Each structure stands twice: as structure tokens, then as C-alpha cells.
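Okay, so here's just one chain, in C-alpha cells, the form predicted on its own.
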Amino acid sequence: MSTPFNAIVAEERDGKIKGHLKTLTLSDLPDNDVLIDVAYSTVNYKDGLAVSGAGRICRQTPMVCGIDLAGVVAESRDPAWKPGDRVLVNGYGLSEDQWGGYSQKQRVKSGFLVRVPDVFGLDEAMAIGTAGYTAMLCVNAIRDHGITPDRGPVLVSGAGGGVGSVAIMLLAKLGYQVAAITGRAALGDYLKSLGASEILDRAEFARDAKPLEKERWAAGVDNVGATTLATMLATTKYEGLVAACGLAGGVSLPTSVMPFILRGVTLRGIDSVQAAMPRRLRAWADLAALLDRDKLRLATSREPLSRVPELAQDILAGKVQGRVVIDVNA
């Protein structure tokens, strides 16, 4: 018999769906090709919506929660892969369809696996996680749009959060000026020694914006949608981009075509759950270029497997400060 092992799974009670700190043997693991050992995971606000239950996230059940996971390799029917690799997971339907992270052992899919940069550590690649790897894949977005740094600011939204703080350190790196929009006026300090230079208050853009409004930002990156990526939009320089990649204010987009006819204004939106492997790749060699580890260390905290389910809570209410690193041995 395989020893014990403890995992965050959504199961149906009551005709809801949450996750709980449950028992599992490797005989409960999917049959995929490669075992891992896993040691970190994180929290993203797509784990708070599927282990509290507040969206359908897991799309059945029994599932293994958390969308990454960073671990090494203990065993693999792939030669590309053998025991002792460090490896990372972000996205691929984990916590959908695919077992996921909160979990101590977890059988995977040997073509979701990324090798963990040799810079990072493996508490590291979860500090990042799917929110910094996406925050990457946004500022590349912007990059490739070829909007330098003297065309303007950067507009970041939900700057407090994982995505919104690792696209303020990667930005700053890259010498653009960036303005973070939060609804946390405490949080100024912190975001400008991630490198903001300007802190905006939410209730700016959370409102009704007219179609155009005047030009300020060169570019975006937007977590929230709804009225603030209206508003970001309405603002948005000549030719300029805003990469949108999350839903946090909500999924409607009240704006018009005036701001993409008018001044040329790109959204791109940004999808890391199945972005192709060459983006993926490209994107975690940039952050062991760009990343600032002592600032990434500043916008971290540890936590254990058991505190998952309450920490799902606090960051879908907004409670959760840069990135939380899940100890799933802890």
C-alpha cells in the first residue's frame, strides 16, 4: 500500500462544489505519464473562484485544485524526462479538467511540463506562477507591439494583486514609466518599490467612461475588464495596446469601436491556460533575464496546504497582497 499523501479537492456537498483538505493514495492519481514530487504550489484568483466555489471552475469531480505546481520529477514513462528534473506546471486545465497542484504527488501530462529555469528555486517559479508567467506574456504583448519606453506610461490595473505586482517589477526593469490603479490606498509604498512611479486610485477608472477620453497611456495591462478596461481603453494613446488578461471587476466591456477605429488602439487579450509551448517557453527565459528575485522576495508570503481554503476567500474579497506561495509539505 502507498503511503498517505494530503490534497486540496472539490467535491460536491449540498449541490455545491468546494475544496477541502482530503487524504489521497498514488492510487487515486490520473494515469498520466510523469509523477511528480510536487513542493510548491500558489494561489491564483482562479484557484479562490474553484476551491470556494464562487465560479464553476472545476469542471468535475473529484478534482485536485491550484492551477501550478513546481516539483521534481520521480518517475517517467517519457524519456524526455527523468527523475530528478525540476519541473513546472501553469495552466493546461489543472483544476478544470486535469488534476491540479494542491496536492503532494500529482501525476501530470509529460507535454505540460516547462523545466524550471536553473535561477529560480522552485519556491521561486511559484512565487512567479501562472500570475507572473502571464504578467510576462503581457509585457511581451506590448513589446512585440513595438511600444518603447518613451512613448509613454504604462497603465497597470489590480496592481496589488500577482499579476498586476510582477508586470510593475518587469516593466520598471525595462525602464517604462508605470502607473498602478488600486483600491488599496496602503499599498503605495509597496507598489512603488516594486517600481511604480505613480499610484492611481479604482474609483478613477471604475465608472462610466466616455468612448474617447484624453490621451495618457501608452500602454496597458489590465486584470479587472469591465469598466476599467473601458476606461483604460477610452485613454489609451494613438497606436497604443492593452493586454487584457483578467476578469476580477467583471466580464462585460462597456466601450465602443471608437477607441480601435479612431486612434488604432490594439486589445490583446491574453490567455495562459493553453498559450503554446515556444510562448511559454520564451516567456519563463525572460523572467529568469528580467526578474528582480529581491523584489519578487518582497512581494511574497509562505503558506500551508491547510490554509488554501481561507486564503481562497481572502483573495477573491481582495485581501491578498503580490503572491502567496502554497508549502504543500508544510
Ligand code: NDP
Second form
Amino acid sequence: MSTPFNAIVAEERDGKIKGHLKTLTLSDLPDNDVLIDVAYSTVNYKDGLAVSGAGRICRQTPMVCGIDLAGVVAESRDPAWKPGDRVLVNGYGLSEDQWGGYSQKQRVKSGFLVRVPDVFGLDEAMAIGTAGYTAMLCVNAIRDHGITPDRGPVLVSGAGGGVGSVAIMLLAKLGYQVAAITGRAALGDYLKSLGASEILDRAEFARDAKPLEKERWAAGVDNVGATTLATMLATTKYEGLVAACGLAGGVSLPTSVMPFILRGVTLRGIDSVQAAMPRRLRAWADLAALLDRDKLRLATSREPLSRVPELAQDILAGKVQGRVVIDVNA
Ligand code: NDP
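Could you output the structure for the form predicted together with the named molecule, given that the previous block was the form predicted on its own?
Up next: the whole complex, starting with the chain shown before.
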């Protein structure tokens, strides 16, 4: 009989699928080829949806939640990985149809694993997590479109959250002027310390925009969707690009074709979950090269596994600042 360990497991209770703290043993875990001693996970917006039951993220139950994990390989049937290797997983259906990172131990498919860059501790890998890796995918979409810092400021919505905070750090490091949209005026100094040069009120963007408005931004990173994304598109400069990854403000998109056909604006969808491995490896190498670890620390808090259900509610209520690392062994 193996030693029991803790996990946050989503199960149906009173007609709703919700996550709660539960004890598992190794024999409960799926028969994937790599066993990981998990050190840290994170709380992303999607984790909030999964654990609270507010969104239908878990496609089967019981489901160990947590879309991210970082830890050390304990056993591997794949010769590419050996005990002691420091690894992380982002997405790939964790917390959807694959058991996830809110567990002290987990067995995952070897094809999901990314080696943690040497410069990062396991906790830092999760301070980045899916949110930070998605921010990097957004920034790379902007760079790959040929948008250089001299083209003008880059707008980041949902700036006080995880993706937003890391996007600001990365863009500022690359020399872009960053304008940050937030609904929390009190976060102004925090956002400036990450590298934002201008703080804008969420209300300026969460409105019905005209099809085209004054050209202001060379590019954008959008975490919010709905009217905010529509206003970003209407105010993006000629041949600019908005990288859209989020839905914190809603899933609609009340826009017109005008930004696309009269200004050549590109709306670039960003998906982190099924992104191909070469894009992930590039993003993690770029994060290792670009991210200022002191700023990352400034944007990160640390919490024990038992607090995940409460933090899930907080992130959906827009109360979380930056990134939350979950110490699964605390
Ligand atoms: P966070 O909750 O940390 O950040 C979201 C931020 O959006 C909040 O901090 C808040 O920022 C702002 N916000 C919240 N509610 C509203 C609202 N009703 N209207 C306008 N703004 C709002 O989440 P994450 O950073 O983890 O994720 C951000 C978004 O990106 C989420 O929608 C998430 O699902 C999505 N995402 C998508 C990925 C993909 O692969 N496509 C991967 C990762 C995330 P402030 O208070 O500063 O205004």
C-alpha cells in the first residue's frame, strides 16, 4: 500500500462539478509513462473555472484539477526522461481530460513534458505557468508580425492579472512602450513597476466602439474579449495586430470588418493548450532569456494546496493580482 498524498479533485456534488481536497494513492493515478513528484502548480483563470464549477472545464470526473505542474521525474518508462529531471507541463488537456497538477504526485504522458530552463527554480516555472507562457506566445505573435517598438505603444488588457502582468514585463524588456488597461486603479504603481508607462481605465474600453476610431496602438494583448477587444481593434494602427487569448470580460466579439479591411489589422488567436511542442520550447527559451526574475517575484504570491478552492473564487472575481504559485506540499 503506497503512502497517501493530497490532491484537489473535481467530482459531482449537488449536481455541480467542484474541486475539493482529497487523499489519493499511487494506484489512483492514470497509467501514463512518467511519474512526477510535483512541487508546485499555479492558479490560472481556467483553474478558477474548473475548481469552482463556474465553467465546464473538467470533461470527466473524478478529475485532478490544475492546468500546470512543475516537479521532478520520479520514474519514467520513456528513456528520454530520467529520475531527477526537472520538468513542467502547461495545458495539454490537464484538468480537462488529463489529470492535472493539483496533486503531490502525478503520472503524465512523456510527450507533454518540457524541461524547466536552468535559470528558473521550479517555483519560478510556476510563477510563469500557463499565464506567463501564454503571454510569451502573445508577445511572439506581435514580434513575428514585424511590429517593432518604434511602431508605437502596445496595449495590454486585464493588466493586473497573470497573463497581463507577465506580458507587460516581457514587452517592456523588449523595448516596447506599454499601455496597461485595468479596472483596479490601485494597481497603477504595481503595473508601472512591471514596466507599464501608461495606465488606462477599463471603462474606456468596455463600451460600444465605432467601427474605426483614432489609431493609437501598434499592437495589443487581450485577456478580456467582448467590447474591450472590439475597442482595441477599432483603435489599432494600420497593419497592427491584436493577440487575443482571453475571455475575462465575456466571449462575445461585437466588432465589424472595418479594422481588417481598411486598416489591415490582424486579429491573432492564441491557444496555449494544444500549441505544438516547438512553439512551447521557443516560448520557454524566450522566457528564460527575457524575464526579469525580480519583477516576476514582485508579481507572485505563494499559497498552499488547501487554499485552491478559495483562490478559484478570488480569480473569477478579479481579485487576484499577478500570479499565484501553489505549493502542493505545504
Ligand atoms: P486573471 O484573472 O489573472 O487575469 C484576468 C484579468 O482581467 C483580471 O485580473 C482583471 O484585470 C481583468 N478582468 C477580470 N474580469 C474582468 C471583466 N469582467 N471585465 C474586464 N476585465 C476583467 O486571469 P489569467 O491571467 O490567468 O487569464 C487571463 C485570460 O486569458 C482569461 O480569460 C483566461 O481564460 C485566458 N487565458 C487563455 C489562454 C489561452 O490559451 N488562450 C491561456 C491563459 C489564459 P484588471 O483588474 O487589471 O482589470
